[in-house]
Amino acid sequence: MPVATTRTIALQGAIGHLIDIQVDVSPGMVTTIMVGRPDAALSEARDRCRMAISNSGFQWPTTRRTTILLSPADLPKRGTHFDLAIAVGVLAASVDRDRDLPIPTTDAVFIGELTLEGQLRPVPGVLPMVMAAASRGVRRVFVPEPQAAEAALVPGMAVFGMRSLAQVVAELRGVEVPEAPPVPADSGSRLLSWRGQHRIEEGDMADLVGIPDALYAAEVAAAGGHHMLLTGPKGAGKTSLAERIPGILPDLDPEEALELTAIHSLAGALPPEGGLFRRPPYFAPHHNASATSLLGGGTGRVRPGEISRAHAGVLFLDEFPLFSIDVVEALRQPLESGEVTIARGEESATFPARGMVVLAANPCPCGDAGDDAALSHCNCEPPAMRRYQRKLRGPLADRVDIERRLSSADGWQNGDELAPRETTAAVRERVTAARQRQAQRYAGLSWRLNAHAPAQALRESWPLGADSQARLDTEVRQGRLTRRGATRVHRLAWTITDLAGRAAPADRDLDVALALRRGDPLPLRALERAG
């Protein structure tokens, strides 16, 4: 069989392309040629596959010319996961019809990196690769054994988790599969254990005292997926509130769970046991994080950043004004569109980023400025103060829906230790009910939450009342709101309505939405959850 074809998947960001690997073994100068725009790691597959085939008890075609075509040839290919498909293709093309069993290859996709001994190593991105294969009608996939559970998350796919090249060939030929040593489960994962996650999971909304307006704002943000800015002196409770927001979010629906798991697979950060993510994620990168780590990118292969790994969850940026200016400017796109596009040379990748972004900032660089000038201990110089505040009042601020200012005095002045407090579970019930109303309203559309609803769709299909719209237009004409800000107030009004269980926004809902947008004190009826 001088020509054989195997299949694998090439990833461009989160999008997978079906690749035909055609192998021709024919008379000619003894050499191995790979064409089809492979990168350096893929070009090295010739040597890895040659040794893997030889050490697995098979014969590399040492007396003929071997040509390997990666088709379509104009698409750049990157990564080491092509190894298995290349090795199987070479073996299938080298079969002696008179004495060897054939190796059928056309109805399956092969994914995995080979060691020199012929073992299969895990690779990042298996889940989106298998999803891409399934969308193109492929129903069988061969993957490294530790990633079989990950591949099996795709419905209708027959998954073969294998340990070695010899096992793959035996399975294809329908003969007894030989034994092979197990593959280390963590060899393809960059997941790190973090004990602080348990602290976040154990926090409860009932722990927070004396900040009812901030608690209500967090509930509205969670219900509609709105971005939020918390300001106030150090010790006011900004971080404590942000850490509890994931707890009031409902479990991920099946579509969100699959999207999020695929993103973490691309990042090489899935736990070894596999399985879908069921709870919304929470990430809080340090303020010295680079734009690449936060938004995505990297050399060789574009990986999703923290903002995409927090998809459908919460990304908390504490001490936000201390982030570098390139990070601040780069956040504009994902906060507006819910996705981030990374371009590196010839590769362009788009990742979803529809999580809540919660920003926190002190009133000044030192954090000692207070509401009462007489009690303030701030010694910041005016130029430093202006630089700090500029990041909170620039174009990025217009893309944040809710602003709340917390005071360090709130907890002990307004807190009643004996008053009943709402638990995280109680708030999550209301948030879940509000999101269910949004799911019914936006059924069949490309967005799920109020925060993602396009402005034109809101105006045409879900408008405010005539008086409320006239008032909102007046705010824009008088320069107190931008057009973008008016759209975000419109979205907030619908979220407040959904939390209250009403059919359409009332004038009082617009009052609360404007107060949330501007950081003004909330009407008392909002804090009492008035219907």
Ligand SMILES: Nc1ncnc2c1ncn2[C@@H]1O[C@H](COP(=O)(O)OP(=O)(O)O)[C@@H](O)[C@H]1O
Second form
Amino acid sequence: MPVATTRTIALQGAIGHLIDIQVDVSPGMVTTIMVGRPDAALSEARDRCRMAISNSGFQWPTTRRTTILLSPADLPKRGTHFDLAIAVGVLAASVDRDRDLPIPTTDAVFIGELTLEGQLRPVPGVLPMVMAAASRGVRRVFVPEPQAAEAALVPGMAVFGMRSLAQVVAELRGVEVPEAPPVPADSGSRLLSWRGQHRIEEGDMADLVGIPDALYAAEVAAAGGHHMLLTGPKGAGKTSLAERIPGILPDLDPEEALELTAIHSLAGALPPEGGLFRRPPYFAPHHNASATSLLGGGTGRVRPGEISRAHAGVLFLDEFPLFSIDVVEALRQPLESGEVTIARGEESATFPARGMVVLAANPCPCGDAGDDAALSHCNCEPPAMRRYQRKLRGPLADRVDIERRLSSADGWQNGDELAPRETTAAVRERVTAARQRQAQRYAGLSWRLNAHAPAQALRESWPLGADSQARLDTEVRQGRLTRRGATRVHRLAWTITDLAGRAAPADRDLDVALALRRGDPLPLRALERAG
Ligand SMILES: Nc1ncnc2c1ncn2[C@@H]1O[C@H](COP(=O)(O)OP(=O)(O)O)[C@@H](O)[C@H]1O
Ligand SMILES: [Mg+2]
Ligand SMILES: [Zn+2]
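Now that we've seen the form predicted alone, could you pull up the form predicted together with this ligand?
What follows is the entire complex, opening with the chain shown before.
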């Protein structure tokens, strides 16, 4: 009884699962059945495959019963990229041993949608699929030709970029591969706006005058991966500072680069020049952005949102109290856990979202409420003001480690223009060194940065000194700090220590951490550089 097995990958969010496709062609009633939770799009695959096979000069088994079994059966399977594996499986199972060359399909994974003419079309998510295949020991993968470079980002994988079903079959049989017209690359990436990479090189930290404590806070945030809230009137420099933060982050390490590129592959938004992302991304969605574009989702295939596309980089939410309330609510989970889960019916998709989130807020909706009420041009109505303040002080703010208030423009304009200022490159060196210390300390664990260290692990393995801990406990007991807040201060104390290159947090590091958390003025010595 001729049976063939081919393999492909099903994606659940950013996680890929190996799917076995068993095709059985045997005597019996002429029918084709597909078993194993195929979705509607997948059921159409059968029709596409039938046409693609006949139009490629092969024969669909029209005189026998064809059973296509997808397993594991309980995994939901969606998408059009199953086509190639199904078509190859059907052909391999219907080989006539007396007449045809066999079609060996073992060890390979097949990814791609077929046109009715038998051409192989690009599909979103090739990189995470190939990463999943590699992690299951697969060493050969067949993908649509325009996506060969994307698949080849996975080390150690032999990638076959193909234009048609006929080419794939010839390659598997080891015979000469026929000509086929080139397939256009997917237009999906051009439909979605793609930002990042370029903006971040624009401004230098050295452009900013008169705000040393905000610069130090940004450095701590970058070093430990902490979220930060910047408040202050219009023109205070909130946007200018936020835009410069990606610049002080080190290059992505290979693991982050692959994770981030995989997310963008799922979003259908790979960098037009191809290759892996090397620099941390920067996304600054407008406050009109929908929850779907920000957090992920969408009709049909679930796409990662901007918070995931900013993974390992910076998501800047300017004027965040103006974002819709469902966005603000939905941001709580990713800010806390570093991932986004999108539920849909009985399915859910999880995407990584471990970037730094920088929130900015004006003091009022119009942004003109100044430090000095007498000079303020603010004409906001009190109810609007109260709604705004409620959002500003809501549950999101408790999930932010660092708060900094920037004074009005006249504040920084009085700064000393001639005082020596540090460049982005100089700050990046210290941030890189601090991150290396964290990487060593947390080697072999599931997190890399202080901001992501679990509370219990911190208390048990990297405690504060007894005096510092007693002080923190008092703050919590007397209601000046939440439990969550105390953990955040503990993490900050470690980042301050790492930046200074010391072995363990001292009591003065706790002073600085508390001030950063509360938005209080920094103790002066925090700003004196170690070296
Ligand atoms: N500390 C600063 N040093 C130098 N220029 C600044 C500073 N803060 C703001 N600016 C300049 O003022 C303008 C408005 O700043 P911006 O960052 O947009 O303020 P905000 O986002 O708080 O409204 C920008 O052109 C910026 O270059
Ligand atoms: Mg601004
Ligand atoms: Zn106002």
